[in-house]
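Below sits a lone chain in structure tokens, taken as the form predicted on its own.
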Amino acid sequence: MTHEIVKRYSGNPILTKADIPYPVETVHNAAVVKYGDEYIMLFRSHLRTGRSIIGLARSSDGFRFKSDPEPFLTPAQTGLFAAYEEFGVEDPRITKVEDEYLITYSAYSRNGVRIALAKTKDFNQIERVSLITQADYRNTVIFPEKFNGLYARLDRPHSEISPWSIWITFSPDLRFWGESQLVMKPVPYHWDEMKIGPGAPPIKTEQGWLSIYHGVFQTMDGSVYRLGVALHDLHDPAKIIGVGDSWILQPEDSWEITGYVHNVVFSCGAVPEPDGTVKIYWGGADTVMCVGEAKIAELVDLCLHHSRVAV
């Protein structure tokens, strides 16, 4: 596979600060779904006291994106939540489980970075779960298929004995979650040797669950985010098919390589589509939104026939 796996859009970036109708510094890191015919975009934007916040955007076509007049979730200023997300909430997934619609989030506090899981129905009313982790995690996806009746999800703790791996675990009723194991692992100098989380939540395939994810290497300029792809078994998601040996993209246009934090692209959502096309959306350098297309044949392959060697 020498030719480009992921085609970028020709207009990226899709959704910059000069889109948003309230003050924000950066639009990134966002979930995408399809919710009837629209594609919903929850962004993650900075505000000039460098909190985040999460909007909404609305799209047609995937392509082009509105955002709504006002923020989708702020930090809660009661309750429980409101202890741990004073600090700000960021980086959200959204996954179609039956009919309801979950999102993670990382909700920062002076007590650390923990996730939190949030649903809705209709993108206009949302409600709080419940905080489904202790600090410190990021990168929460669910998989939206339940697996012998429970609840399956990936994420990324934060260990020094096995640095930025991801896990999964699973849970009955999405308050209380066990039964964690570890399933991936970062490679030794590989373009993902720093750390490794989940990015995009699980997408269902012939030959297993394919999961899009970001690696990051460590270089003499800083550190540099790529995304890549890993195959799940169908039936137990714990169990890997197939890592791809080479990224799947990497930053290159100018507002990738350049902005909050250079050389990023990352990845919160992925929309499969009928045509056995992905549109994969990523933030650039944590300050503006893109998209790309790439097959989801090509992305599958790359996992079962160009696999990584595990060291």
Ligand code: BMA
Given for the second form:
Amino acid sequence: MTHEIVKRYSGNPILTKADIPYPVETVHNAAVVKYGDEYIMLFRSHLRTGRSIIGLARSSDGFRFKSDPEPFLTPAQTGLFAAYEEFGVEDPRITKVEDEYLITYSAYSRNGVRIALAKTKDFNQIERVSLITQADYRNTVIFPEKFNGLYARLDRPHSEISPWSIWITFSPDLRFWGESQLVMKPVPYHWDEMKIGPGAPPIKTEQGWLSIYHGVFQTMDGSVYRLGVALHDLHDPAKIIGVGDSWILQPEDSWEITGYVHNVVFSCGAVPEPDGTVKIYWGGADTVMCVGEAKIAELVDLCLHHSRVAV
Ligand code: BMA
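Having seen the form predicted on its own, could you now give me the structure of the form predicted together with ligand BMA?
The complete assembly is shown below, putting the previous chain first.
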């Protein structure tokens, strides 16, 4: 048997629609962070309208989660955000920067999909800050530290010319963003050849920023979503040091292969632990939430010593 780089938790799936005390059809693509003694999970759920909302679940060990009685974030009803969240809010990511938790999510409307930014200090009061991209962006993760006084994010614009790739963008104040540049493209005839996008917010290691991203391969039976890893330079995150040649996780359990969208593992969050492991969270088949553990050093090693050759 080959060595599993991500060891799946035996109790998967860890959260499903049966665990949610209000009506939802799916529980997937969740962000997770540590907040005091708790792990907080913000998860996406489809409603029967086909549109999504974001719920909150809590855990003391990172494996067993209990949902709050009410949803955490539903489409805004008034103001500027209402016009851009009309079709739903999806795929949240959380980054702690200084004493605030920054939450990015996809805002869908008749005008397309763009990224909204909200913040909270206590996961009780939430304040919408700004719509930080125009249309045709998804998968935006903010770094936990600033670079030369600027916030930085990885994002994924859509393009008709280039395969969808990972870019970096900077901001002095979380409202105005610029100086974008492309940092990583899919590799032709590779597991991520169709498109890639940031997954979990980057994790700081001694060797660089570890980014867990998703990559998609088109088959005769539709597309397959898998997870991979890339390492960005510690001081210049626009520079990629290496990208693991092999995926770290692919759909294998029955609830990853079959569901609302089959053959999907999709991550929006990972929690590094003091013992050098990382809990990686992923949605299975856009239907349920799962978790697994990996050793951070092994993921970094994959980027440094088993790196793909970009073309
Ligand atoms: C992407 C997004 C994700 C989803 C994935 C697989 O385009 O919509 O939210 O998990 O497709 O359906």
